[in-house]
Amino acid sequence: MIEWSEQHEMIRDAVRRFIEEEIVPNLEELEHGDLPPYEILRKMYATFGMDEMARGRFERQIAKAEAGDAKEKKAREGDGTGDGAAMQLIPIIELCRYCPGMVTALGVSVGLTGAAIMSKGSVEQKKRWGLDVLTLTKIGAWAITEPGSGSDAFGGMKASARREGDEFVLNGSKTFITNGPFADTIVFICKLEEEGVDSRDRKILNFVLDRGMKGLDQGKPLRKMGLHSSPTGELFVNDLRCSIDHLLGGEDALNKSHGAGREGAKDTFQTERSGVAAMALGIVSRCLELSVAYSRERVQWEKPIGEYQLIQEKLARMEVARMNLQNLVFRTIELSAHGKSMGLAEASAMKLYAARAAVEVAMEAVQVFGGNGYMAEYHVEQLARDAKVLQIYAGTDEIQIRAIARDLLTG
């Protein structure tokens, strides 16, 4: 892929009609007031449609996985145009322009913990907990960090499951969790208690948990520096007592070597790190365009700034920026044109470019505007704080460049 087409651009165009109508002038309450974005996020999915070809692709899934159909596998081979991927980015990109925020609790929501629903949940599961999940029905949420444990997340991992009959044990807590303090359906990830078997070597298990279960406690949203829009909780499990019909692929999951866990969550990492391009691209491309036009209008020494050298270099690294992260995009749609995606290794290279990239625009776009641009009044100040986090979640810089040397030096 080259370059948008005219449906891509069209749908872009509806994308951000949406965005200036219904959260252009609700973004001072959803930045540093008390509106959860699950309501708008709702409207916007039911807008575009997105409800119900969710709605759809859970369907044709069920009745494939219900089916035995051994033609599943060419269901996952791609369309040739990479269409279905580029509407699935193109919100992304749209959103973080303004709000990424709201792009975390969506993708936290939709692209994790439903994800984990339907590759790792039986059909039954699925049924139950995935359908409401893909179409924003119900808000989920996906437990895997804890306090103590950091990007050492399953070796530092404390969350226990510990087996009695035909019932579970769980205890633990967790931290930073995306939609946390408003998730219905929490994918809590933790280990089996296994005697003589070394902690950091315990199977790993994803439980589904339902709001409101007796011994799960949900916190308060947590005061960050940025992703306002994206409310982020503590999770508390203490002695919460389920059937092994809320652990993810039941006895299946029980019997693999180190749980179905672990290889699910490198799973999602790998998604999740994919999908931090679009976030950087949507950020980079505002930020061009305010310093673009701030440039143009702001005089010094009775000439527009944009005028000076020190400034034009700025605007063209920018620009730069822009155009890499773009063809990270269209490499991402390309791939699933084709029935590919991109291995750990890959992701995490992507990943760590992007989230530098959009950090050091961010920043510049703040230097631009000079003392306004550390003004909340200007939308600069509010990016470069969100832009941040992209170096920190799903694995931080160093974790991309450990992962990334790893498979060089391995390969």
The other form holds:
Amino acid sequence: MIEWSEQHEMIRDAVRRFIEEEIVPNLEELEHGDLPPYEILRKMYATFGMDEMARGRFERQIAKAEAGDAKEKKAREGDGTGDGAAMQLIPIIELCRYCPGMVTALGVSVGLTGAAIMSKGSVEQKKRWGLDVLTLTKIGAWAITEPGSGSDAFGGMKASARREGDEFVLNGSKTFITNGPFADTIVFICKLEEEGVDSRDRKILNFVLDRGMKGLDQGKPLRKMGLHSSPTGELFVNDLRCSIDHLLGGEDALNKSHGAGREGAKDTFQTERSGVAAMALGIVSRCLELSVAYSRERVQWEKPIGEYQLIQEKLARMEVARMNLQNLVFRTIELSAHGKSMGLAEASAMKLYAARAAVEVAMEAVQVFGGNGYMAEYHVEQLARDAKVLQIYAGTDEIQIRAIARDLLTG
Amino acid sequence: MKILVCLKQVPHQDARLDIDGAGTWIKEDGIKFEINSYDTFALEEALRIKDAGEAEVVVVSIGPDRVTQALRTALGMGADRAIHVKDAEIDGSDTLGIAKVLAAVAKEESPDLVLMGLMSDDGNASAVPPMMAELMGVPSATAVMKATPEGDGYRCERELEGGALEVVDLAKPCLIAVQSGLNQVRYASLKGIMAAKKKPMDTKSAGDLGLSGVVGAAGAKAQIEKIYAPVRGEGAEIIEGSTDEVVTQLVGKIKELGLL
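For comparison with the form predicted alone, produce the structure of the form predicted together with its partner chain.
First the chain shown before, then all remaining chains and molecules of the complex.
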């Protein structure tokens, strides 16, 4: 793939029009007024038929699983077009031009929570929780991070599940949980209490919790630097009792090896990291567009600032970043067209570059705008605050570097 | 029931427009195009008629290869098939030439209803709809704000100056040129966009339509002489002061010039 197709551009134009008509007028409320993003996201899903497409995919997957060939999905073949990947990435790019927080809220609900249920759950669990999350009928949260564990997510994890007869008793605190305050369906990741097994080595289990369950408390949205349109909060689980129906994979999950839960989560990291390039492309494209327009209009010493070489250097660097990110997105689509996906090291390299590029470009855009750039009205200020999180979530820059280096040194 | 919707592809409203070397049009390289906004309302109206019952919606557009994107977008929104009239011979046509091309397509298609925008965002002539209706020999209404089926035709409410509305009844076949804002234009769904590439799109030339030598710059009675940005004049006088002072002075000047 070397350029967007006519069809891709049609999708982009349609989504862009929706964003300009439905999101831009609400941007102030989304970013500064605590308006949750879910109703607008649901409207987007309904408008473009994304809910029906998700339902169709779900039904096909369930039919396959019931026919007994669920394992086949690993050996997937590309359709040669990558249209499926493009249809997912284009809305991400477009949303990030204005509101990266909405992508985070959407991605965590559908991409992380929905995918976790669909990859680890039994057919009954997928039907019970998966479909509603995938169609955005219900909002999902994927709870892994804790006050004492971030990059060392599993090693430092304290959340626990104790088996008592037919029940499990769950305990633990989670923080920085996207959609946490409003989620209907939460995938709660914790460790099985196992006598004689070191805490760092215990089995990782995934439980599905429903909003309102006794023992579950969903905290209010936390105030944060950026991504204001994506509600983030704490979750407190105190002696929450649930049956094995809530354990994704049921008895099978208990019988798996100690490392299985960790490996499963790493697959999720890889998907998450690939999406960050599309997010960065949206932020960078918008910052560049705004900066070019401003450089033409803003006059100092009787000429547009775009005629000064120091500004030109910034614009040129922004364009180089945009081109690189676009090519990374093209590669993701092309791989998908051939039924392939990136390895963890490549996905990490892409995420590292994308996050740094987004932050650098957005901060430079603020600089091009000068005093205006520091004001919320000119929008680059919001994009610069939003961009920073790309270097932190889905694995910090430092964790990406470690993954890349490990792959180089052990490969 | 067959509905023909005429679409024009025009420069995107946010496109940066520069005048070309000949000074008679804009530089089209590298700018984004979109469906003329007035025509999107016409398309939506056609799709609503289709949704309410049996109707085939055919979209037609004239122009170079880029026009296929406008047609595919219309197919993605729900139109059934498209006709792309592509021929360098048509370049330089005046509004009558364009009306002749569209009327020739309508003659081949025999639609019960032709829908189009009142005017184009770039040309602003408002000339093609009535010319096309004349060439087709069918009744027409322009600046239509509402069209409802009535007997064997449509009852149209036309927008007049001062906010007044005029009601006219058109017997089918007829042509309706819509005003903007008469409906909420739908979005093409992702599934619709995917399906669009499988829908039929015919390409026709001036010759196919029996118009060779009739349309294009040679046959045009009106030609664009020049396009230019308004020149900043020397005679401007800036009136300064409070609003009341500015208004008083402005009214005084208008009276002074004998305009009031």
